[in-house]
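Quick heads-up: it's one chain on its own, the form predicted on its own, in structure tokens.
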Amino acid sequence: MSDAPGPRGLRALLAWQRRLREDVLAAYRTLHREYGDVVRLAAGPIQLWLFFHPDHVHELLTTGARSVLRYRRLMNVFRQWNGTTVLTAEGEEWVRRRRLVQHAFAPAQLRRYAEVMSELAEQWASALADEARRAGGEIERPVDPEMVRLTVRIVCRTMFGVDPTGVTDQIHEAVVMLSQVAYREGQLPLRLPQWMPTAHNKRKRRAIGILDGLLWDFIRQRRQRPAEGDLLGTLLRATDAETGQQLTEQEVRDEMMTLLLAGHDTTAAALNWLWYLLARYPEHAARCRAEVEEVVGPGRPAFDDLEKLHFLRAFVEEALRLYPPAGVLFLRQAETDVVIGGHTVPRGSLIGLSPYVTQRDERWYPNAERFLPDRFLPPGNERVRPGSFFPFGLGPRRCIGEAFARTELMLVLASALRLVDVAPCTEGEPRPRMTMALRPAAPLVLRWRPAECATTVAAAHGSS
């Protein structure tokens, strides 16, 4: 077996464990620097092995996929609400269930969609610059809360055809207390039952309880408008070409379980960033807004109009490769020996990997920590390294709802940025915290106001 460098022994995998718990991308930033793109942290049978050079990314999650799965156990925890779907099967069952979910995700589907976004979008942005001019020009306001409640309404409308109103702040409590289940629970060695009445266990059936209501609420009625076109109809009626098979109601309120729960959270932890950038680089921001004016005039952004804002893309881009939704992926556990780099990891080995530091690293992205916009337009962005950009992974476990994410993250943009503009509050870069979602560790607070405004802020940084 060719080795490689890292931490060894009972005591040192220990410590790393408490380090990791911690915080997992300043650890895997120092794993990185000190050992190297390849570390074994081992003790006895345990081992963690790290991969942060693209090459390795990329062979693991594409050719090597079949061999290196998903843990199990912390797909177990996944399972608890979400039961067995696109995130958490594996085998024919995970072909199955993703040629299924993938007809909510075609081209035709997303255009749809688009609709839908740019509306909730609009009104959202449109209310926030009233209230603004009503404060007399300006207001300060967390960007969490305003892109989960955001969010949710574009998940539940788009995917469910419902209007969240009213259930808003109830239905992100309880994603919010399972997002926090399943980062704790996950890292632990053992589960305790669910049957047990701990504190833990009580909140986390309140949570799975709420969700599983309204979930089954939606497909009620949706039944009663089996014609309309968003993704729980698709769902329902989808039929697998290869089998005939439909997903029976169960499997239909499961996906809707995990779509419901990563379809809003990731999109709103990646909006945060995105704000905070824009409000840190008002040249940009100036940009982006001259560039949807000219391609989509007086009228509301639409899917078609996405392939024409290059720099708004190649913005949003910028920010994926700086902070990515999932800074870390899940970790994966080799079903074999596995040789990746040379490097031959035995089976059982569990196997890390990280976009956050892969994607910050200097030999693929000069000047690395830098906010650079352009380096994803032409010809800069043909030269990214296969490997060094999976924001949203790579191979066939590439996350399914990617697309509509992308379309989210520009058409909430696009639709904004004429309304709103942002300035930040205090100086300096937030710290990231990675739980089940990138997010800055305290609330980040921008001032906003109304978009009128904005022209003449970026004139005069311009000219500082």
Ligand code: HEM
The other form holds:
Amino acid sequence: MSDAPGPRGLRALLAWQRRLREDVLAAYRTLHREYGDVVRLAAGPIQLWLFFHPDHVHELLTTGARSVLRYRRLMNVFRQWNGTTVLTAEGEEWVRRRRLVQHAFAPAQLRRYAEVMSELAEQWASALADEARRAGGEIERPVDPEMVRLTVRIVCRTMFGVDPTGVTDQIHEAVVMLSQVAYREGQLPLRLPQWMPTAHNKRKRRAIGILDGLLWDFIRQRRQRPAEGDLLGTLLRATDAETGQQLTEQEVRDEMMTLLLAGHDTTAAALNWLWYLLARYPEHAARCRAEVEEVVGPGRPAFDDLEKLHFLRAFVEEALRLYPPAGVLFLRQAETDVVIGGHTVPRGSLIGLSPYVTQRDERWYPNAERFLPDRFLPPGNERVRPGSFFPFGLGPRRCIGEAFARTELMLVLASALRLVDVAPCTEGEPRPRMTMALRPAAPLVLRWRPAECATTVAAAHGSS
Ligand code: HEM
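Switch from the form predicted on its own to the form predicted in complex with the named molecule and give that structure.
Shown next: the complete complex, the earlier chain at its head.
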């Protein structure tokens, strides 16, 4: 079994730890460039292995999935507000949760969610276009707050059957706070006791309190209404086919917390990049818009239209390749000695994987740094090597919300593109920065104006 190159010794490990904390993507790319597809950072028994080759990524996340679990310390941090859920559980408990939560993502449900997604996206774009008209034809607006509000509304309406207008900013502020906590505590060797009245602990408790209050309120509201087919209704009724067990209310609250958090921030991050790319490449924006016009006509885009929107799909795929919201996956920890690509990774080692680095490798994607959506045409492109494209992870722990997210990204664009047009405010590419999700390091501001086809669409829906 071969060893792998990489920095050695405590001093080197500490220096790399600092670089990883400051800018994980830059650090991973440098390590990949300097040491190759398999990197081992080691000081005594402490080992961090990085695997960048698609074959190793695939092996680790599929056949190796039982031996490499999510890093326990990070999952314990998440458990403070998520409890034990499909995200944080392992083993039998995870199997049970995944089976139950999966009900909410069945194809028939997605079809229903799609209607809400299109409706809310159209409302958002129509209001923005109206504002631009009132302002003389154009306005400048940062993208992220707009997308966060929209994705929070979508997740709350589809999953919990409530409209959170008025509390979307509150929800997102709490989420940002908890993301910072997760980032910080996941890296600290020790966590200060919860009862200590540090500023950090106080902020954390406040954020959890805000979300907790809202979620219990959503559950209460939901109990008063007859059964509806949203996720909350599904979770409250879902019965495990094998055990006949149902989730308790606390378990339902915990799964809601996970889905609220995981279900909007990554999607909002992806939409930041999608709008940037539409602004930067007007020729692609025009092609997307023309395709939507042809496939959808003046009505509202629906779930069944998506399979015909080939170019729009390729556009979204290429954006997820260059700017994967999960730029690095959750760290893994080897439960036993595990052999990957001929290397024995000893039990207890940490393992890092990065869609951002692997998906920008010239060997798997010629002209890898360029945005070329056509590389994902025709649909079902067989040239994509297994393990070289994993924005939603792979194997049994792959994203449970993948189909939901893909539907949402495409429908938000399909609905909004006919109402608004977008242009850059500044030259150059925003620098990507990884915190909990990959976003532009500095807030991205774009110029928005009504699209030329806006009048036809507005007339079809009887709105201004
Ligand atoms: C563009 C949007 C999204 C991206 C890029 C994304 C990405 C990912 C990735 C990479 C993982 C696996 C992480 C790992 O293996 O380390 C994951 C897991 C997960 N995602 Fe997503 N996600 C997105 C949207 C969503 C949505 C909309 C939901 C729910 C509504 C969701 C819920 C989850 C959950 C619950 C897990 C844990 C699944 C498990 O461990 O079994 N995600 N996501």
